[in-house]
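Okay, so here's just one chain, in structure tokens, the form predicted on its own.
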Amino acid sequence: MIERRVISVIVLNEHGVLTRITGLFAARGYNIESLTVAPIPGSKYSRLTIVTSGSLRVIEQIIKQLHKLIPVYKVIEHTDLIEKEMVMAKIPLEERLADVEALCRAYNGNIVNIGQDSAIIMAADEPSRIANFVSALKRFNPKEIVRSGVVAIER
């Protein structure tokens, strides 16, 4: 049975662990959904969150070769979190503002920037209803969507 996973890995900010993290997928052929990286205020570590999924042998295998990687401080398997994402798209300006304004605002997003041609919209919720919005919005024939990918922090 195949289960998808969210998992946080601290870090020490330092050139090449990123890819250290994603040649350790790459070599074993796990997949990688998301992957987000921001240093953790006011220390030296950063905080990758990284959606994958597989198999439950598959999952004990990442987080025990994430475990051995020597720039990796800590892995956290989360169970009870919070996940939320981000959606960045363009809108034609011939299409009606108003409709997609009321969209944005049922997904916590809104217009942050209207161009000559083109408005650019923002959304920010949970991962499942991010895709329910990027499909709602194929409506407004949008020129560009641009996701985050998830960020997630325990309860």
Contents of the next structure:
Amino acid sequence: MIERRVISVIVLNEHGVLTRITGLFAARGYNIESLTVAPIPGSKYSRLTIVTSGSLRVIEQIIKQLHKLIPVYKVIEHTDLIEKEMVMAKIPLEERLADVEALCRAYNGNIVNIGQDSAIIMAADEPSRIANFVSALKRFNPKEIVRSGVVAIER
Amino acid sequence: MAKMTGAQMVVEAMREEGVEVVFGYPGGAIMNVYDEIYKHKYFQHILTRHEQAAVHAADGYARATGKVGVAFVTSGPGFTNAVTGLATAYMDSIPMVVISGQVPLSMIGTDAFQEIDAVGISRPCTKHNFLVKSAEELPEILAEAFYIARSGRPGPVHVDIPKDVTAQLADFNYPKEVKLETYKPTIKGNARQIKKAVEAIANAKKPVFYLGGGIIHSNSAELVRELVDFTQIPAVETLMARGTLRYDDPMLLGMVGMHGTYAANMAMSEADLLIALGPRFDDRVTGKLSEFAKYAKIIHVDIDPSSIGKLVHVDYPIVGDLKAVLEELVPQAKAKVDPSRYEAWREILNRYNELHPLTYEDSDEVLKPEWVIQRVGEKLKGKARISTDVGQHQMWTAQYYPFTRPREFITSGGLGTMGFGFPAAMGVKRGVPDEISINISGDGSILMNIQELMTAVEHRLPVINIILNNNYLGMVRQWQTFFYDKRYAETDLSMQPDFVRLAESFGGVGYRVKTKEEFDKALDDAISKGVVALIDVVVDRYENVLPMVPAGGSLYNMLLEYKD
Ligand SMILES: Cc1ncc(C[n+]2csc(CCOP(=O)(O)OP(=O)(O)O)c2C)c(N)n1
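Since we've got the form predicted on its own here, give me the form predicted together with the partner chain too.
Starting with the chain above, the whole complex follows.
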């Protein structure tokens, strides 16, 4: 059975640490669906949020192998968590912007910029809802869609 | 405190760590360090003739002594030549520090002369690696490198130092103690799990000790012997664990796995409890996983949590240093376990042993490789360290040499690196100079690092190379015989150098032998002369290593003989 998992990894901010993590996934053929990284404010650590999938045995190995890396401080396998993802998109000005705005609002979003020929919209919500949002957005002929990847925090 | 250059720091760090020997090869990017070596006498530097050999020699030294092996190489090709050595040590968990030169910081990323992304290359084949960015951080990095290499599950650590960093001045405060917040190996095993494991042993009917390389690394053979001796539970050894029990221990069923004994493999297949002490369930041991130890519950003790449950389900996982775990487990087992309980089981296994003992057909016409190894054993058991290369000769050595103690057998298990044996045997000789160092090799393998004859002669490292010369890449030829209808594609090595003259041209002694008498004479002569020697032993071209479990087959389906 293939399971989807969100794993947070707290790592020392040092040279090459991200390659160590991604290299581990690549070398063993593990899957990365999304990966976000940012420093933890006021510390020498960064937090990575990795969305991955695999059988229970694979997930167990991923966790153990992550633990084994020297600069890894902590691996958190989330069970009860809040997940959010952000998406931005560029919509041509010819589209019905009132409808676009209504759609955005339904997904915690907004129009954040209007330029010469396109409007930029943004929404932040649960990853599955963001997926719905993106497919609903298709109707308005988006020129570009950028997703941020998932961030998560324990409840 | 006076400032020091990065190069001086490297040399000082070796002194702080008590390093007595460094194997290496200089070049542009590491010249500052070599210039420091020239000026002092802290440690011996042994110039090998190839970087791969330097790393294997450091590896052999580490395997024989249990200390951290050290090698220095230059950037670019120097480093890439060292990679096979790192990978070999990594697969077998050998403590080692390899220091490489790198182009100056300002030139990194410009495809400079002799630049290569060394830390990128070494990442998957080291326990950890460092690219040093300033001389300031060098003392701490070097101390961490040694600490990481020797602690927890040991392994090689690579430190890449740009040339300008070796010239930079900074303070040298070598940390007396290393503390890494992010790295804390588990030493003590979970007490409840240990108690449960002891109960499982006490309640089992057909338990087997499955002894692995972790026993050697954790120096716990003594405790294992005590445990086996008290419980009277039969034991099998992996290639990496040979020597844990004496060859004549009545509880030892022999080696397990692809070329394991019938009794050892049947014991695994029929057991109701595997007591796995420091093995890693290598596929050369387990064979077909779905058939492996089908009826057994499994206790697995290992310092590396990712090793536990990786391939098979483990019922009693115990993470911890094997020695620390055994110190708790052995007294409990003594209080709980009744050795008479396993009598019927021992009977069964004894019968298997009598039915299919490890054996070969000796001959008067042609030397049998198994005989040669037994002979070496008769003459030297307990007095020599035995290294091997990779192939049939390696398996015969593992099967037929009478090992008496841990660290007596030095071989590349996980990576199976041809060319390992001879340089490793030099490292062994340097590490334990009072013992005889023998490398058992094949006519294929020996040519992969034969240039080290020069190093051995120059530094008086009298290794005796015994070449079991079958004029073939024997192990591959064997597979072609069994599984490819005897299509001997590119395995015929009839075209050979004159090994005797080759040895002599390097300043060593060479022998070519075809009979038992000649072999005895050559070996005695080489031992008494105490020189670098090469004994080219002409053996049966078509001898096969048996028993054999075909790759991916189940352990209980062994080929016991081969009839043409
Ligand atoms: C560096 C390397 N290349 C290739 C192999 C594959 N290989 C395994 S055993 C073997 C044959 C070894 O022949 P030889 O050294 O003559 O020993 P024998 O098997 O005849 O005892 C080969 C080619 C290997 N293990 N290592």
